[in-house]
Structures are given as C-alpha cells and as structure tokens.
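Take a look at this one chain, the form predicted on its own, written out in structure tokens.
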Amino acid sequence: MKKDGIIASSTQLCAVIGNPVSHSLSPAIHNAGFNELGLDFVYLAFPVEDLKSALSGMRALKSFRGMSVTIPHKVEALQYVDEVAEVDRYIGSINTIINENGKLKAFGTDGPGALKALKDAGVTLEGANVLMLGAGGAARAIAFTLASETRLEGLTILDVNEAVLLGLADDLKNGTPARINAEVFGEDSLAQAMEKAHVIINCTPIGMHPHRDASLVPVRLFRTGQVVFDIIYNPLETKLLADARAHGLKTVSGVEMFINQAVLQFRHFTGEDAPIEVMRKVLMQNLGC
C-alpha cells in the first residue's frame, strides 16, 4: 500500500486464495513491494473453498486487479478465466490472475520460479534423472518447464492419485520431448525412483506447517550426490531437506522459487519490477531468520 498506509477506493486489491492459505506470506512480501514503490495496492490472504464464485466475484470488483492462486485450486481455476496464456493453457495449471476491466487473464509463474532456483544453485539439469513427488497444480507446471526447457535423462512422477497422476504423464508424453515414467506412490516405487535419481523435488504439502515433523523420502533412500529440492517454504528448512543435509546432500529451499514467482506475479500486478530484495528480507524476517 502507500507510504501514507491509507486505503481509500482508489486502492487496488490483490490477493492469494487457497484452502489452506493462513501460513502464506504472500501478503507480507507484496505489502512490503507495494510500500516500497509507494503503490496504491494492498494484498491479502482469503481462504476459498467455492472457488467459481470468488472468480466471480473478483470480475465483478472493479478494484480487485489480482490473484495469487494456491493449493487446491491452480487446476481448476483454468476453468473459469477468460484468457490463458498458450503455454499454461497446455501446461493446465495457473496461479496468476489478473482482472481487466472485468476479463480475466490467467498466467503461470512456478515453472519458470523453480527453474531459475534450481540453476541459481548450480543445480546441473542436463542430462539428469529428476524424481518429482505429487502431480498436483504446482508439479504440472514445474514439470513441464524442466521438460521443456532442459535437456533432462528422464522424469519421474509419483503420486497417490493415479489419475492425476497418469493425466500428467500422457500430458508430458504428448507435449515436450521428454523421457517420462510415473508409478503410484509406494514405498518400492519410491525406493526404485531414488535409487536413480539425481534431483528430487518435492512438490507435494508434506512437511509444510504445521506439520514439520513429515517426510515422504525415509532416510535410507538417500545416495551421495543427490540434490533435493522441496518447493515448501515454510518452514524455511523443511524435514525433507534437514534430512538431506544431514546427509551431506545439496538442498534447495522453496524461499527461492517463492520469491521468483512472487516477482514475476509483482510485474503482472503493477507492471513495475519488484524491489526483490525488500521483499526477500521481509520473508526471511517473517521466517524467523
């Protein structure tokens, strides 16, 4: 919001739904982007279930300008926007909308968010075995991006839901040149896929608070060399990743996707670029560090 913290009815509203959403700190790093350029915006956090009406309701609101889409809704909000950029109408998963004069246009930003995260690390994609856990809206889109824009061994996908999961498969199979495999969930296909992986992301909610103690990947799976990488970012180090280090593995934290994607999502909002680094030291902050 600006400087002045006054919000009058020239303020644009933007917003992150989702179901749960009250751990997001989405509106503490945009709040503190738009206060930093003095932007007549303010963001706040609603939880929806019934996500046909909030969209509704978003058209309807001259001042509400964006959205924030999160779990369990980067699906199903393709369904109720009016414009969807070619690639993430493909990909079947957004978490960016932006309200024009009552159109709604959708864009995805995860896949790009985690790429630029993975290759911050040095993380080295080519020719690699990725295993990514969970096939959800967050999992299509970086699964997609890695397919597409690196040159990857192969792909693996667990999940427990066999259709999610063999819907995305077909889907990666069909659109990029990728080698794709995908298993039910289980501990031996899980063993299996570790014992070949050289990345692995995790792309599902375990582990995220308030349940820290969780982890799909026991420790024994784990083999010298590895990379994780879990797309959470609160807590900031989740057990999957204190694991990892534990082990002498190479890990990279979900902060970093988050805040890419927040940028690109700060860009489509106001069409200025994001004071990264306010917004960065603000999340830190509110991750106690």
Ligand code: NAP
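Numbering follows the first chain given and starts at 1. A quick note: this is a predicted structure, and the numbers were derived from the prediction, not measured. What changes on going to the form predicted together with the ligand:
- Hinge residue for the rigid-part rotation between the two forms, picked from N35, F222, N260, N181: N260.
Next up, the form predicted together with the ligand. The previous block was the form predicted on its own.
A lone chain is what you will see next.
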C-alpha cells in the first residue's frame, strides 16, 4: 500500500486463490513488501471453487494485476489463461498469473525458487548427480527447472508411486536434454542412488509437521560432501536436515524456496525488486520463529 496508507482508484490488486486459502502466508509477506516500498498495491486471499469464473473475472478487472494460484487449481488454471511459458506447459502446472490489460500470462515460480535457493547456498549443480525423492507436483517443477537450466551429470528420481514416477521421467526425457534415471523407492534403490548423489532433494511430504520424527534417509547412507535440500518448510529444519547437518553436510531449508518463489512473483506483480529481508522476517514471524 502507498506510504500514506490510502487505497485509491489507482490501487492494483494482487491475490492468492485456492481452496482453502485461510492458511496462506502469501498475503502477509506480499503486503509487507508493498508497504516497505510504498507501492500502490494490496494483496488479498480468495477461496475459489469456480476457477473458470474467477479467471474471467480477473481478465475483466483491469486493476487485478497479479494472482498466486495454489492447491487445487495449479493444473486446471492452464486451461483458462492466454499464455503459458513452454517449460510450464511441460511441468503441467502454474502458480502465478499476471493480467496484462486483459491478457492472462501464467508461469510457475516454484522451480526457479528452488534453483535460486540452491544457487544462493553456493551449491554447484554443473556436473552434479542430483537425487530427487518424490515425483509429485513440486518435484515436477524443480526437476524441469534443473534439467533445462543447469548441466547436471544426471537426475535420479525415486517415488513409491510408479505411475507418477514414470510419467515424470518420460516427460523429462522428451522435454529436456538431462540424463534421467527413475526407480521405484525402496531400500536398495535408495542406497544405490545415495552412493552416487552429490545433491539430495526431498520433495515428498515425509518429515512435515506433525510427523517431525520421520526421514526417508537413514544416516548411514550419508557421504561426505553431499548437499541436502528439503523443500518442506514446516518445520524449518526437518529430521532429514538435522541428521545431515549432524554429519557435517551442507543443508538448505524449504523456507528458502518458499521465500524465493514469492520474491519472483513480487517482481512480476510490481516490476520492482522485492525487499527480501522484510518479507523473510514476516514469513519467519508467521511460522512462529
């Protein structure tokens, strides 16, 4: 909102849509960013069931500048927008929509947010063997981003759901130049993959609150020099990350991906660089840290 705190006819609207959205931290962090920079924007949360109508409403409302899209609309939204980035077509979901004078442009910031989290932590991806645990929605976004924007040595994906796993592996082989290896998750496949992995990324919900004592990786499989990234952000340090840190490994928390995907959205909404430290502080406060 503007420095004078006034909402006027010039004020641009941004919002998160989903169902439910009451838990969303996006209004708190985006509004903190708008306030910090004195931007003439506000950010609200709308629970939405009828996605098609919600998006035609956005198209008609010219001051409705930007939208964050969350569960369960990330896949269906592709049908009702005018432009989708090629990589996001392959991923098959989006989390951001920009309204350019009635034209809806959609893209995802989860994959780029994860990549930025790894780069900011100083992780080398060129020539690396990456092991991804999980092949669901977030894994798809991260896998496509890493496979198309970095020169990995190889990407191994393990998941208990064979259909989801093989679907992602086929799409990656068709849509990116990366070397893909997909195996059903099990004791042996995990042990083998851990022997070669330089970077391990947990994209499953295992270890998320309230199941804080769970981790997919037994500590005996860690090797010196590995980097462990858990995209879960509640808790900030999962058991997987705590175990890895106790073994002297570099760790990256999911909160870094979360803040980065929001920062990228902020830039698209406003054209301004986000005040990341202010947004991070509000996020941490909302997470009870």
